[in-house]
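One chain comes next, on its own, written out as structure tokens in the form predicted on its own.
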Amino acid sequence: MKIENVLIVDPLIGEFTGDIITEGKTICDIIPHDCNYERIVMPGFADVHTHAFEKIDTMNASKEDFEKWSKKNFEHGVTSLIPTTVSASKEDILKVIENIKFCGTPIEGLHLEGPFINPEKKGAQNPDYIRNPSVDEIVEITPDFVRLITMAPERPNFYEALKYLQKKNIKVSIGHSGAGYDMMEKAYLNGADRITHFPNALNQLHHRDISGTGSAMLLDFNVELICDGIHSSKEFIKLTYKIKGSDRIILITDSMEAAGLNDGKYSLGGLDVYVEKGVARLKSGNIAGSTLLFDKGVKNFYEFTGCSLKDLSKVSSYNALKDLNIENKGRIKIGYNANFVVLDKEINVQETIFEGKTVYKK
């Protein structure tokens, strides 16, 4: 395949015009040259925190459902996908593992969000299943394709679990936590350097106690952001970008089963969710995931922050893959996988190329 006369955006090199040549699944040549362009080529997007999409939910999806989900996301430029659980029984988590374990790319692994979180910061997680971590249970529910687990550092046995997970190269992300600065700093210094759906389900910033939100800003945590204008205002997204810079931000959807569908009644982790005007909430009023589609989140970030395309390629792909040690993806570089999203100048998805083949074209 030869992609000609485009603006090429690499997260490290930056922006330049030229051609991209692929052979099989791999980029084999990049030819910079001056040209007029109408299309922008960036590394394919990576959504590493998503619970569900168009009624396909991680907690009850079959292998065929997971495959359908990943292929439908090509329409939104996503070439790397990590489905995400909610707090559940060990038996239900093991069922998810059984259904997803034979799925290949674009599914890159599994994210366990809970059950080892703070019930006072549960958000839309089912409190019936929230519990303390134990290494014995974690051994059972973290086969090699589990890439990421969200935990609260104030839970008993957190550091024993962290040590085991680090040996397995499974990233630990802090989330649904009431930890203050001292506890956040300790977790960070011990290698838990990522924050789940920042700043949601953390203690708010106060000038006498910067808490979880302030700790994430002060320390070099990598932070997930849901750019739907609901979980955080556009001004907060802009503030986070100004403080953290593009190297520390990972865009996610945190989507639930109404993503891509109309308003109505849905479910998340066994809890009823009501979607009105695209906003998903429990009956209590708590936000319950999002209905965000990844390409919309990317476009929102671009508009909210005024960032460069280079920075946009970092937050939409490169940072997420690098953080989870997923190799040879997330850049436009010779030898890397030929996974691209082709955009127009308004940052709308026009085409998605996965492993050197066009898998979606508008």
Contents of the next structure:
Number of protein chains: 2
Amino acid sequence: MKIENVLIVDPLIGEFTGDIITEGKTICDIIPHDCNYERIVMPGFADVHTHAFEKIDTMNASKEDFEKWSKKNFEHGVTSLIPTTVSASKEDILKVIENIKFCGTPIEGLHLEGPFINPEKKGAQNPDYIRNPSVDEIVEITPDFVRLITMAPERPNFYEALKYLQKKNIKVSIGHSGAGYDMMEKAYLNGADRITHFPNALNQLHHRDISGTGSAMLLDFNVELICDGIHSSKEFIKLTYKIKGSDRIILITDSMEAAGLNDGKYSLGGLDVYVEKGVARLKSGNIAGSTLLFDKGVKNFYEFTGCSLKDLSKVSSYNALKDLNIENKGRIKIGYNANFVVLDKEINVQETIFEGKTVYKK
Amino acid sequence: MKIENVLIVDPLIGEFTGDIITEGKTICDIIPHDCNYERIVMPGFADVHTHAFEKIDTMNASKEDFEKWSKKNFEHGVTSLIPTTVSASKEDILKVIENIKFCGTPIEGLHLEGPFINPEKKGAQNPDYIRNPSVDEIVEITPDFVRLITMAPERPNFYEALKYLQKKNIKVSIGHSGAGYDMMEKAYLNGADRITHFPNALNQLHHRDISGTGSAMLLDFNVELICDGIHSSKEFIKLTYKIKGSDRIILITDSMEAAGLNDGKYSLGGLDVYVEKGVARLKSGNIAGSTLLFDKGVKNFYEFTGCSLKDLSKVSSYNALKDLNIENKGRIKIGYNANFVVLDKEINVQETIFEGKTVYKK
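Given the form predicted on its own above, I would also like to look at the protein as it appears in the form predicted in complex with a further copy of the same chain.
Then the entire complex follows, led off by the chain already shown.
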């Protein structure tokens, strides 16, 4: 495949015009040259925190459902997908693993959000299933296919669990946590250097204990951001970009089953969720995941922050993949996977190319 | 006067070794040369927000008291001092102006903290005297000697008052305010670009309205900081330095009459204040000014942030003076006032030089 006369955006090299040539699943040549362009080619998007999409929910999806989900996501430029569980019984988590483990790319693995979190910061997680970690249970629910687990460092046995998971190359992300600065710093220094849907379900910044929110700002944590303008305001996104820079932000959707569908009554982890004007809430009023589509989040980030396309390719793809040690993806470079999203100048998805083949065209 | 073989720290040029030669009140030559040094020479410190010191209180000090206060402050390296009122009746504010207006340097003017603030964010200000601004009253209480006034932008008539004060070259600083982001942005865009004792008595950062605290972080406000480790934590100071950089921070003491004295019962703006272990509080528990000495605040900032000496000279002198358009002070440069603080390598004051004369020596 030859993609000609486009603006190529690589997260490390930056922007230049030219052609990309692929062979099989791989980028085999890049030819920079001056040209006018209408299309922008960036590495395909990576969504590493998404619970559900158009009524397909990680917690009860079949292998076929996951494949359908992956295909539908090509419409939104996503070429790396990590479905995400909610707090559930061990049996239910093992069932998800059974259904997903033989799915190939674009599904890159599984993200376990909970169950080892703080019930006081549960957000829309079902408190019936929130519990303390034990290394025995963690061994059972983290076969190789699990890439990422969201945990609260204040839970007993956290550091034992962390050590085990680090050896297995499974990333621990801090989330749904009431940790203050000291505890956050300890977790960070022990290598838990990632934050789930920052700053939702963390303690707020206070000037006498900067807590979870402030620690994420002060220390070099990688932070997930839901860029829907609902989970946090436009100004909070701008502030996060100002503080963290483009290297530490990972855009996610955190989407639930109403994503891509209309307002109405839905479900998340066994809890009823009411979607009104695209905002998903529990009866209590707690925000319950998002209805955000990945490409919309990318466009929002671009508009809110005024960032460069180079930075946009970091937060929408490269950072998420690097953070999880997923190799050969997230750059436009010879030898890398030929996963691209093709955008117009207004950052609308025009085409998605996955492993060297067009899988979506507007 | 010749100051030989010292490390010279200028806030714009940086650090270099050499000699400084003064003539009268002025720096007349600077001779850079390689040498070993024991002493560090920085521009004399500026404290632009201080209510009182060793029982001398701005609200009832005589001309002689102000002169005594200025002299005592030389021990702490301060060569520019701006005593600060609290919310009080018009008559009491006019009385302060009568007593202070003929004081010469190091007193550079007066800071009015209140009375046009938000009673819901009063902190340790006496609510009996908090009121709406009127341009008529502002005209009366801001003769030329007033440099700075702390106000809340949510008060009626704020923008009328701001316009009048800007024409008079009197700086408006936002403080004791419950403003949200939109109001903070409006005030900033209208030129009220300074924050009083950040982030105390502002609304906390929230991710759905970043409010006063977050606005100060996002926009290019200059922010006063009380670096006592009590008004805000060490980590908050580090975070502020990370976000705002060295050009936007102004160290202050916000000291009340117990500064320099022992624990006990004191007073601030007609309210009883109890000082325990150096922390001043109202009966309600609200922090009521500080007992911080300026040099201690400078040393704390240096230790908390690990900043360079160049940055330290900005936050302790240059920024405060530049913000108030006070000329020829705050740098070590030919033609500038010969106001210096001489420090040892542990940032302890060894000597203070004011207008070319040694006024304190350890």
